[in-house]
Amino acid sequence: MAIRVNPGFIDVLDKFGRENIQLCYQCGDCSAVCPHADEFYKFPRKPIRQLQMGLEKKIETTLEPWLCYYCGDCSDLCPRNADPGATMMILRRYLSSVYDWTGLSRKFYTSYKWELGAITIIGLMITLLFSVFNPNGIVTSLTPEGGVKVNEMFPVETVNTGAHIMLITIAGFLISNIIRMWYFTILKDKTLKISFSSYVIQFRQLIIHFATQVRFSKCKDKKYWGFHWILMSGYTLMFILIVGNLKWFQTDKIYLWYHPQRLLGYYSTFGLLLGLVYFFYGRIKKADQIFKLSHLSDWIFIVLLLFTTVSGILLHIFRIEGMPVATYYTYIIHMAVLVPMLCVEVPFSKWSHLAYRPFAIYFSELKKSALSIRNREKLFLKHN
């Protein structure tokens, strides 16, 4: 079967970032310093080469680009400063497109316009919804600690049964979209047996990797990974309590500061809050590789964690000390920044990568597995 080529794909490739792989001329060096790269995966020089000869039907199939952790190195050693650690990163806002049914990925990754239009759409239908149409308004009434109560302010059942609606929503665009990477990666090879034994044995990959992303300790800067996890476990213990648990966290009763819903909220500002000012200072002062190209959508996603978190905080101490106007309208200010980041960055933005990446592994440990069987086939008959 002949091979596409497109030509422009480079032109296309360009609108999701800036990229320098004209400069590269294939010496490899990138891959052997990479500790991810191996025989079946060898990146990034093997998707660049495919990116240099506008091969935009194979890059769609490639797993390599989740496999990459811009750590930098294959940056910092390439003797023709290419940066394919971030052509790494752009082809993995590529690939969101490709795998996002909707085309909002593309719309958001390469127009600024489309991202923030979006943010500040949804943000002011929740400022309307949340005030215009709140039927208890500002309540004044005080809980016996002296807490504002906050579920006669905003019906927790209403509000409860929004978030839940929100959470299959996205969700159902997210799952949806892995599907999608599953069938370009996976299923489009008719080569490729995997058998359903083998989809159930590869499956604690997935597992795993989402819950330590253990890969990022083979990177030489050890704090990245630290910082990015305490990061994702406190985002990801927010959203479930929020989205997930809200009847449970969000209550008139004001709790001792050593019970497991103030712990838990705590553990989760604080690894928000670490991580913030970890990747801020990085993507300003730029003397790490990883931070020295930030794309708009890095800077979108976490001035809007900067914000969600600092107005949970605010809110957290306006209601435990008593203060119902400024608890009424924080809440507002929250939820009209949480609200959009869920629906923009979760299933089309950046966060999405937190499902994908972890998807990819379990994918390409299948690919590998799959691969070697056939190697294994292969030599056995040409042996007999």
Given for the second form:
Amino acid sequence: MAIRVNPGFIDVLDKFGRENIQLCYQCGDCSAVCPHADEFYKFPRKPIRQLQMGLEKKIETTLEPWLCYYCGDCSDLCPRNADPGATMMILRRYLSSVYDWTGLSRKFYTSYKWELGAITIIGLMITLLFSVFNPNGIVTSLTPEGGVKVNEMFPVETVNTGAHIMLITIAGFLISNIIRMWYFTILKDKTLKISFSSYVIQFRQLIIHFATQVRFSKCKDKKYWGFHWILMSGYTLMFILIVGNLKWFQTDKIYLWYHPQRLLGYYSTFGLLLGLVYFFYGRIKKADQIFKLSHLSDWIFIVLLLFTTVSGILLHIFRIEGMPVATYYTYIIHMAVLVPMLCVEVPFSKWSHLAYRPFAIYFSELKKSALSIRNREKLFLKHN
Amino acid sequence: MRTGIFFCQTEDDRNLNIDAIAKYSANLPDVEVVQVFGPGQRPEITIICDLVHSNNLDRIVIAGEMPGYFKPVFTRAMAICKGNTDEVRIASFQEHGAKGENAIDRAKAVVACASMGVPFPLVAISGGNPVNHSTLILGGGIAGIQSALEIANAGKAVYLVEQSGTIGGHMAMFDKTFPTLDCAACILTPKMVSIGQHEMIHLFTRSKIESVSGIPGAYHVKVRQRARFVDVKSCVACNQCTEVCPVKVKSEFDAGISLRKAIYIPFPQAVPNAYLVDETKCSYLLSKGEKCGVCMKKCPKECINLNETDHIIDLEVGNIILATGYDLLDVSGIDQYGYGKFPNVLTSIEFERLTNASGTTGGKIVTKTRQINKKTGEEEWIFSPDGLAPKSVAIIHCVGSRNKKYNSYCSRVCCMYSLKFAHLIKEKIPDVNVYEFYIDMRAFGKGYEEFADRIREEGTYVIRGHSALVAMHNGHMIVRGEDIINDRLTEFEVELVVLAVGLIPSHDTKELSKMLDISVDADGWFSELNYNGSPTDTEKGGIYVAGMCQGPKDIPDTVAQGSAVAAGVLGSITSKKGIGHLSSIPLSEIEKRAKTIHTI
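Could you switch over to the form predicted together with its partner chain, since the one displayed so far is the form predicted alone?
Okay, now the whole complex, with that chain kicking things off.
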């Protein structure tokens, strides 16, 4: 099959934050030092070569960038200062935009006006929704324990319904994008025959890597994995508590501190804060390779998450301390940051890696098993 | 002629004050337009056309560091305006050496000459100074030896100043030369002997120049010759002093892989063929005559004088040739290859000495053996003739070369000597596996590509892919890399690793450049006047560069430059025109001369 070359492809990546890809002279140091590269997936050198040659269609089907966690070993070693790690990061952004059929992802990654605009508009809509269409307004009376009656101010049923609508929308986009990812990376490759049983067998990879990101720990410096995992676990737990179980989580009754509702909430807040402080510190100080280049999308996602976390903490304090007015406004601010963050970031921007990465590992394992079967067959034919 | 002057700058230009030069050039005769384009600003063809049209220009001068880069645009503009494209002239500051103290004046003169259509060298270089017939050569490597012999054979006196105790330089350390696999010593040693015996050559070993003054054609040079402590004339190299000397240190000539004494001869074929004392190690000298001194007592010819002092020699010379050569990059800082950590990781020069028949193992290629030092009780790894031959050897190219963290330039010789190593290993050890890890194979010279093919045919695994690291796994050395052509990641277990180490300018290049007032380039090599046109001249009259000190090059090129320099020196002596000096003429004089030629 002839491969079509797009000589201008490298310029397309400019908008995604292209670094010095053309500096690379193909020495292979990066692939040799990468703890994730193996006999099937040799990166970063190979995708960089494909980029230099303008093999757009080939890049679309590649899974390698998702297998990279950007520890920066390759960039440290690179004799040309071509920063292969950053190139992998850029490719991840580009691939997210390829998988996304709405075209919004490309807009959000390449134009800060679009990304900030979308966040602002959704934020304003949420503010409007909560302040104008709120039937009860500020309820000043307190519960017997002295807490604020949040559920009377913002009826949990209504908010929960809204959350479910949002969840379905986000999930719809995300799942359709993942299906496209599957189409590009697995289905398009006609040479591979992947059996149904292998889909089932390898499914555990998806679960394991979503829950633990254990591959990240293969990088030389394990602390990145530790902090990333703490942040991720806090985030996921909070997501489940809020979007899935709001009725259980948002109560007027103030439980004692050891109640699971509060303990789980405290854990995820702690995880979020610890992770955020670490990532903020790193991105500002830029001492490690992993933090040296921060794209706008990287900043937006931690800034929004920080706002959400801080407003969530304040909300909790105000509610327990019985400060209805403060609770009321903080709740609206909390929502006005949280909702756009989830709507924009999860399916279309930085947060989507939460889904793409475990799926990429799942798909890569599928491909690997198919490839090793093929190699074995070849070997068998050769010997007989 | 109505002239327009355009200043064009590239982004990495040095900081010449372009505005001052522009102001000056506006007052030159017939200059109608002066336009300055800032760094990185591209001259637009439409703007140039407009200016040519509106001012009715007949001549365009493009001035700048490297204005040739912009010439196509101006030529096209001139053609569009139906002007004479031959009148697009270049005023290159870099080419005519506008740098250093009077850079601005030089640049102005370059622009003035171009605007009047007069070639700059025609008016700016003039003969004049009478030339002293003797020549000083700094550096006794193959470049210095070659030019010394050429000049001396023409009957002119040569002072050859060498820092170490013998001439020969790096080439004397080599085993074979590529691509012909001739024995290096067989080419070099006869030349060394002729140097020692030549009546026109005065050899100063263990010497350094202290100061240089005077003008081109008549330099006064002060040379400090460190005490040798052994009388060269009466020493017969009987080796008895070395036998009794109690001090053992690493041998420089053997690149540190063997030991020598504090009184020693660098190698048996050394010229002058006499012993010398290392004053930094000798216990007699270090203790100011209180300890030891056994060699003095032992010497049958009584030629050792440990109380000798340094000599200062004043020389009057007409020309100076720099042939100071190179050093090797210190690879202990590149920790990915484990040099200094793993015993069997060698630099290229160490391997060169190991495989050399005059080396510590007699040319046997072996891995290091462990032994306990009897004095200190520490374990150490040494090369011994009884060592085991390696079963597999990795040779890694481009260590520190073509690498933005160390040397961004290509060292030019490593590909070929690495291939030569592969051949030598294959020749000496049957059934050995040799892996060559390369990024790009630079086999550029006559017979080099064929040599590379030959090595491949001999069964060396020549792998496209720079290996990233050398690691130790269960006591075995592993070289990890990517085999790009065969599309696989490789891990080879090897017993010996040879690093093709990059070359850097000799450590005293900076000091010399200051002393002689000539410049070095960004990488630290001596700058030649013009890379293509006059590769061995410097901006200063009567000072020449030959061999590696001007930039990495192989032996054939070095020898060629050595001879080329001799031609320049002899020309200046015999032409009776004297030596011209670019910066010796003031700006006003250049202007006056240019105007005279211009009006003719």
